[in-house]
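The chain below stands alone and is given as structure tokens, in the form predicted alone.
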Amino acid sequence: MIIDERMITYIHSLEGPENPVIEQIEQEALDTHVPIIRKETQSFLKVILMMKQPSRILEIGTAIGFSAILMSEYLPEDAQITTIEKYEKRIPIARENFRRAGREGQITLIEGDALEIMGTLSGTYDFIFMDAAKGQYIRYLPDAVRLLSDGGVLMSDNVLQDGDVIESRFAVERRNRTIHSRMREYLYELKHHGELMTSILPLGDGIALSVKKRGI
């Protein structure tokens, strides 16, 4: 736990109700143990979207579509979201959730490996939300930077791995060491990338918020 549990509970208690369909999908995800963004991360994401008001959004990691639908509630009416997912069992659930939320015309789901798909994308995105396989973030980064517009925002979730990222690799379970080392590499690259300005926040399971510098 990055932040005291009592503090998190208090912060959660301040949240107001969400769109009923979003609340239903969130509860279904919790009941079936599908990982979705945490409450405090949701709140932060909504504020960033309201400030930025992006028109083209790329999401890396759809899962069951919860975060894409949540984002759609806080975007301009003509904004478009492209989201990528390769886990076949979750794709039909996500599509059905987009239908339930009435967002089929706003959210486009592309099936397949994110690294391969990102390489085929063109144009730029005002906002990129990265919430996929944590060990792959470092591999997604070059295309994420390429696809991000000047002044665009890259938000990466789960970057502190419940605090494990600060531990020595030998203090981390052997099966998690590759993800641990790759995430540390990713965070270092974000902070030292010539085209990005990044802040790493101990919010939820850790967020990295990066802005692409203009004119570089």
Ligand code: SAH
Second form
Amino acid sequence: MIIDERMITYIHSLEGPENPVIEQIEQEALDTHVPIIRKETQSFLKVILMMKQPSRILEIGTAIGFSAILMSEYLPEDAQITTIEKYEKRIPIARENFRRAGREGQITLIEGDALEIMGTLSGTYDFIFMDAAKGQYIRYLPDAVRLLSDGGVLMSDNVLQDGDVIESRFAVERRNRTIHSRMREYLYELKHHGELMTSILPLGDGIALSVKKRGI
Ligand code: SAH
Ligand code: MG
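Moving from the form predicted alone to the form predicted together with S-adenosyl-L-homocysteine (SAH):
What follows is the entire complex, opening with the chain shown before.
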């Protein structure tokens, strides 16, 4: 937990209800321990989407489709979402959830490894939600920047690893050390990338919000 627990509880208490299908899918994800975007990050995402009004959205890491469906509620009607997932067990559940939410026409799920798939994508996206394996973000970055339109927004989730990122490498559990150093490298890269302007926010599990500079 990065932020004081009582503060989070308070922020959550201000949230209103969501569309019932979305709330059901959220509850199913929580019950089955599928990692989904946290409540306080959800409202931030909604605000960014309503400000930006993107028409082409790319998501890396579908899980069971919760965040894709949530995003679809706050997008212009003709917006299209492409989402990538490699875990076979989650793919049919995500497809079924898109159907339940009546969003099959708006959300396209591509099965496979995000790095491989991103390399085959063309055209540009106005909004990219990076939410897959944290240790891989640094490898997805060149394609993400290539695929972003001018003024396009990249939102990366879980970048502060429950606060681990500020600890010394040796204070982090051994199995998390590779992710730890790769995440530091990713954040450094986001902040020093010539084509991006980035703000890192200690919201949820840590968010990095980047915009691709125009005319570079
Ligand atoms: N965005 C979802 C949560 C995604 S959890 C939500 O908020 O509802 C992260 C997902 O990324 C997991 O389901 C995992 O299987 C997937 N993932 C991890 N590495 C991947 C890769 N290399 N390619 C595609 N998907 C990947
Ligand atoms: Mg996440």
